[in-house]
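First, one chain by itself in structure tokens, the form predicted alone.
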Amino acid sequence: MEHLYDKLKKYGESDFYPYHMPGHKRNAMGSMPCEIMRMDITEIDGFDNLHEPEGILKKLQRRAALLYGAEESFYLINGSTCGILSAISCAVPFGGHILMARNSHRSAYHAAYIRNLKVTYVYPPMLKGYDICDFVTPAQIEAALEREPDVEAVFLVSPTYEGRIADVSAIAEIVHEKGIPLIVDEAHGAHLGLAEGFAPNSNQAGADLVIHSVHKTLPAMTQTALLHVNGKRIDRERLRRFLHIYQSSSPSYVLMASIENALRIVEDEGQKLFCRFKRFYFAMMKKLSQCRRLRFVVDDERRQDVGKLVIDCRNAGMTGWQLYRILLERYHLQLEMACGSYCLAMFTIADDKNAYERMTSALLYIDEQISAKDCREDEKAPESGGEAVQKSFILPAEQERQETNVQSVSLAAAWDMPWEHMRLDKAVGRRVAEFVNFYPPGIPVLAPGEVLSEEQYLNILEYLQQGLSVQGIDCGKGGENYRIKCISKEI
């Protein structure tokens, strides 16, 4: 089969001169890699287009659909923001009823938002022993359906941004019973039921709607991503028109060749690399069990994601920024995010014994210096710190025991309504009229109508004054400072 990369490279070569876009003319101009520029094309002749593939585009999609076990599979390179919005649009009609996890991505709060959904929130539990999120469980799902009876649809989040993969078999069977669709942002498993071993994604799992960030766990370039559909619950023709809004309408074909050559590369070679992959990992687990301030989340009967190493810090006498610091200043090693008592690190296919080798090496030092009690002084927990660094950043704090909550005013309504600018120390019982969340991983802490409480205030102080990025807060010079938009006409 003709790869779309090497259709590229090709016609880049030739005598074809452009006589259309893009305006670089597929010449080298600055710093942009020659190659890249001459690969860089608009839908010309021969080369079919995304929106009404024909040709190449639709072949490689089928491809796609072939190798996750999907009934039809689309190229995004808007990302998985691009999918998820399409997804519930397709799913629930305006002003519809959906349940979503609570700790779904901000991206399905703006699809809730366009749409002005009724929405019903499920939050996780916490994973026993870490400051994290486990994943929404099957009993949680079927309470939730019989509480709220007219529910349209079912958005899940699996794996979660630490790696907690649900039971997405057993929660579409319940989801189904009720004759709706099940939604899966998957976008953090693009990896999963692709070899032996790993957990299987949620196609296999019977999910009508997937959404997969290939450039998240394969080698893919950023912003690739894939949505897939499944059964009959979903009116495809419904979905491509969703597609055409909220994917660009000059795709990049550059991305589309990435998406491809790491599709390629998992069928031609994936089991010898998901093998030497997962050999690489549980070695560096295993010499990582050594630790005895530093602790890990480890797999449990694969409802842990192979790769994710969420290394807790809450023994070892700093915070997870403080550990994410040392990694990076110290080893060059750049984590993916930190959290108040925990960092969290990736690894892939793409990834060589190097990898796991420093990441281990660092460790262990870091675990045996701790132990030792000869920590700097500078990487010890401020003293303004107290517990509040030690808890979860994800979930409204007074909603974490609740299975179930709907506002009492929609987001879409909440987020268009007046608002003004208040002291955050004076924000305590007020509702909010933005989304405050910390990135990554943009899931919101506080999404519009909610209502911030004091063990919130105080959890958001306490990150600022950390200096993690917590985007949703006006910041000044002090903490009296911090500003945080709330709706000025109380509901």
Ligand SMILES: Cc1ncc(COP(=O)(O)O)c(C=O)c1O
Contents of the next structure:
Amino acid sequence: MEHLYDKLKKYGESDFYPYHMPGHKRNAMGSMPCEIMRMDITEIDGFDNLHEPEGILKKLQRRAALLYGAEESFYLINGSTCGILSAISCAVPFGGHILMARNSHRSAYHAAYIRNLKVTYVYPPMLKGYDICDFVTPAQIEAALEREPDVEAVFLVSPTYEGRIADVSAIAEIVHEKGIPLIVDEAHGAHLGLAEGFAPNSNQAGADLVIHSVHKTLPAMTQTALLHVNGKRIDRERLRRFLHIYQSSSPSYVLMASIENALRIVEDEGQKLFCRFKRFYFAMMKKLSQCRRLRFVVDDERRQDVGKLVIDCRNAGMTGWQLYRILLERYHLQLEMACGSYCLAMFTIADDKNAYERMTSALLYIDEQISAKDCREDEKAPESGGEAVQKSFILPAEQERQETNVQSVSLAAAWDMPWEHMRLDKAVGRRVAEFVNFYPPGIPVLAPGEVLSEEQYLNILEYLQQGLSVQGIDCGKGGENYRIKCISKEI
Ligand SMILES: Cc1ncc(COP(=O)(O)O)c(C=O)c1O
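Now that we've seen the form predicted alone, could you pull up the form predicted in complex with the ligand?
Shown next: the complete complex, the earlier chain at its head.
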């Protein structure tokens, strides 16, 4: 089997002179590493074309499909973002109707905007005992499809950013009974179904379109991703059309080689590496179970991804952001994200024992310090959600949303409507004209056309006052004159 990396390396060392793009001409001018520049080519003779693959890229994509149990797979070099845009655009006609989990990544909302879709949301429940959105359930999807019989596709996220894994096979059965396709944003699950003891991936669970960010949970470079397609509900020609539209016309061979490299590692050493990954993770969780104040999301591995360590701080009298800063500044441990009451660390097959040990000893020490302080002060343990603790990003319950936020104006229409800037406190009860995202994870708290509720206003304010990143709010010069875009002509 020919490997893309080897082929690129050999070509870089050859005497073929590049009278073509890219403009660096395979020279390491400036400070970029020479090895990468030598391999960075365009669609020249012998290297195939991602948009019309006939040679090595066709073979590599077939190989990816085989690995994931998919019928057909596509290499993506614009991240899962372009896979999600293509999947939704293909599965639903222009102006059609999609059922979408409300905790979806913003790229799904962007697809709805570009394709002028009517969107019906399914609101995931909160995970019991945590300020975290859980996965959507088969019962929710079933009920939503009963209520909305003209829905043309279902889109959901699994695993979620925090690692919650939905029952995709049960959902696929329900969706297919209606004769429509299921799209699963499995951006955070490119490692699923590749080894024993891990949840199956959504191809194996029966989804029609599945999107994987190879760069998130496998050893691959940023922007690398895969789109998989299965069954007869998806028009493959149409899918290719949208991939041509949303993918760069100059796909990076360095990124494509990085996808192949990651998948090759899994093929060659996957069982060993995944087994080690689980062993380290469970050893860490066993030690962390001694913590008295810090809590961790633990569940069956089929429902909670072992690559995500969600550290809940509500009983520790600090915010997720405060713990994040302590881990960063005192221990030099850079986490993936922090939210109001928790923070999140990611682990993959690329982490060695030391990565787990550093995290474990830091958390055990911090927990011990907090517990010791409580004993000294003879304090009663603060209850969950005590005063020192701020709430995290919360999506209101489904029923409440349906009553207060009926989409009388579609997302697509609302984003294009005339708008005015309003003071955040004065905007409660108004329809917003812009997305508001806490970043990460890039899930909109508010989408254009939705009404800003009092609870959301307070939630956003808390975030801003904690210094967390809130996209879609203009902080003004002094930093406290918060403003938000609202639709100017109320409808
Ligand atoms: C759930 C989810 N889907 C999709 C994406 C987009 O992935 P990418 O960055 O590969 O475009 C993200 C990014 O964070 C995500 O969290």
